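Have a look below at one chain only, the form predicted alone, in structure tokens format.
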Amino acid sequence: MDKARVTIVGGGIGGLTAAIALAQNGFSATVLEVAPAFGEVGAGLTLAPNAMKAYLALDMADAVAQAGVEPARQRIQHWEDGRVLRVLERGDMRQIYGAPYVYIHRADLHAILVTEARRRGVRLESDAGVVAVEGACAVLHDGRRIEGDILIGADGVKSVVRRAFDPAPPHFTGHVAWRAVVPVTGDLADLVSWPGMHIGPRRMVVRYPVRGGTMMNTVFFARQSGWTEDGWSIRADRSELDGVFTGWAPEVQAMIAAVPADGLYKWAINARQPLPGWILDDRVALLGDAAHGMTPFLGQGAACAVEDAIVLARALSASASVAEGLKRYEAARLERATFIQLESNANADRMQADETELFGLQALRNEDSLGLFHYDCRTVPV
């Protein structure tokens, strides 16, 4: 088909990633960000292999592994002793699946979209809030509106464009996270060397590596009732992870004391039942969280989203119109998004059951034993 012209509703990981690919395919890509800059926030996340093949299709994947850190391996630790349960190799990432696994900063990758999807003609407008989408035209808070032959919904798990789809609100999962970038000291600079994480009952620590290892991005998980807001920026105070981390493994204490007095974030973990399908009136259609908005504890949301954005350019790229390339794109990446999904939720029982000591001993259902690092994004028939 002719190359068509194709609207982004959001700015984040997974929409810039679609703009580049569409890009990179001929077709004219502008991204519609709510926010007053193009700009993320400081939290790292995952790359696993599955997702940094979407970034060898963009020629992106030297830069992205040199600003983040490639692990040799990780380790899973019980809450109380800090004993290891289990073993997680990962220095041989590229050996198997042809792609390094790679934690960043996300603040870091985000810089390295924005400047590639500039230099590629992509248009990136600020300021941007979507408030209504009528056919593939986006209506702006400010009454603007971005007409387009496709309207892509990227706009994360509260998307406005998801409504046409479905008008229920995300909902809250029971599970609450605070979150805070860490300066590595003496006291965690095993913990930087051994990423991973200490499981308990009804909670989880995360920790890992970004820029150098100079920073740790930490995760405290709970399951806690009463309090549901989702947000990146709502400030939280220390003493909580105090009281609900108590009697917790001196490792797990010293995360704790590292945190910064102003550096803590708090946020309710909200998600999304799957969709039956992702595409509306043939020229509308979700990618990312806006489509499969999931929890985070397989680490795949940024892989699904960067998954995705691929598959949409070549499924898009290879059809003979914008209906059949949508039908393709939604054919192909459906199924394995709404497993994962589906998958990562139940992984947050697993990993916080009464009995923790058991985990290391049982069948691991995480994304190795599930096969999710074989994806490749490059290949798989559109």
Ligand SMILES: Cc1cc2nc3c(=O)[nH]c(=O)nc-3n(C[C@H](O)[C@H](O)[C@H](O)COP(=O)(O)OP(=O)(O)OC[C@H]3O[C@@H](n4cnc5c(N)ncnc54)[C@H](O)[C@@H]3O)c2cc1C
Given for the second form:
Amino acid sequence: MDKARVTIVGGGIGGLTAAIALAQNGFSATVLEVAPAFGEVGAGLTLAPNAMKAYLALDMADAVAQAGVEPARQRIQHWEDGRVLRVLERGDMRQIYGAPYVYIHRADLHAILVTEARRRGVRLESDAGVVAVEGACAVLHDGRRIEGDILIGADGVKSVVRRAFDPAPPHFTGHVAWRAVVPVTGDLADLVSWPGMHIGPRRMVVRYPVRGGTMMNTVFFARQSGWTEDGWSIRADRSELDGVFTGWAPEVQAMIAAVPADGLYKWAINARQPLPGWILDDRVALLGDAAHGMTPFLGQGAACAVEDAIVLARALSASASVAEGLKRYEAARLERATFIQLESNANADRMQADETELFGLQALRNEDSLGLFHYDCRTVPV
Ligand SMILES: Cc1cc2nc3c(=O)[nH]c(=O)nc-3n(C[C@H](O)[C@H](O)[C@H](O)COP(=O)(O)OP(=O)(O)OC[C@H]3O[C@@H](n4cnc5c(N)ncnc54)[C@H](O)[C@@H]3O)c2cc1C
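Form predicted alone done, so how does the form predicted in complex with the named molecule look?
Expanding to the full complex; the earlier chain stays at the top.
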């Protein structure tokens, strides 16, 4: 196919990775981002080996790994007494899967992606909120129309592009998360050297290092009703955590005590039901959370988005027409993404069950044991 003009709605991790992959394959890519500037929220992100293979495909894996932290192991601990229920080895990921397991600050990854996209000639437009899609034409909030041959909706869980497929808004999953990135001082140094999580009935607390171990990403999950908004602007007070995590282990109390007074944000977890298809009019397709927004309980949402990105570029590149390329993309990705979406939900129940004691005795069913790390977006048939 002649190299087509691709408009990507959404300059998040999925959209930018897709733009870089498309540019690498000779396509002309434009990214439209609603925010006034390209940037990411102040939180951590796990890039499992299957995600890092996307950055190997783009010759960016070293840069991403160097900006992150590669853990040797993780531990899963009992909510109340801190007893170690399981240890997960992570130091051998490069040998087993051919790619590292990386913790990274989202803003650091995003900055690397923006620099690389610019270097490869991707057109990046901020303050470019898309309000409607007409064929492969994106209509912006100021009335401008951006014409292209292909339009990719990478605009997140609340995707405007997805409305053309499914008018339903995302659903609130019943899970909420409080998130903070805290400076590592005192006792936290020991805690962050052992990344992992405390699990308990209907709650879970995750910790891991970012920025060379100088900062610790913390996420406090609970099931709760009362707010359904996600967004980095919803401030929370530390006292909310005190109430929800009363009686949890001393390490969790130390994490709560370390949260800066003005640095805690709360986030309702919204997700999507799987769609039967991601293509419209042979010219429009969905990618990332817009296609398969999922709960974060396998740490695979962004991983799925960047896998989509590489497979999309490969499928288009290998095809004689746009319609064929999009079909091959969907055929290669739909089943895997849907499986991960459903398993992510199931993992919430496994990790936050009433009988925490039983967790260490049961067969492990997580992203690693499910075989998700083996997937290789560089070689999977398209
Ligand atoms: C608490 C939590 C922890 C998580 N941890 C992990 C993890 O460790 N590992 C992992 O792999 N995943 C994780 N995820 C999931 C991951 O964050 C998402 O799956 C990932 O960010 C999806 O990327 P995306 O590019 O598809 O969407 P987004 O990151 O949502 O990006 C969408 C972009 O589109 C823009 N946009 C929206 N609407 C418009 C519009 N109308 N016009 C133009 N632009 C628009 C937005 O501003 C944004 O920049 C986590 C999620 C949560 C909530």
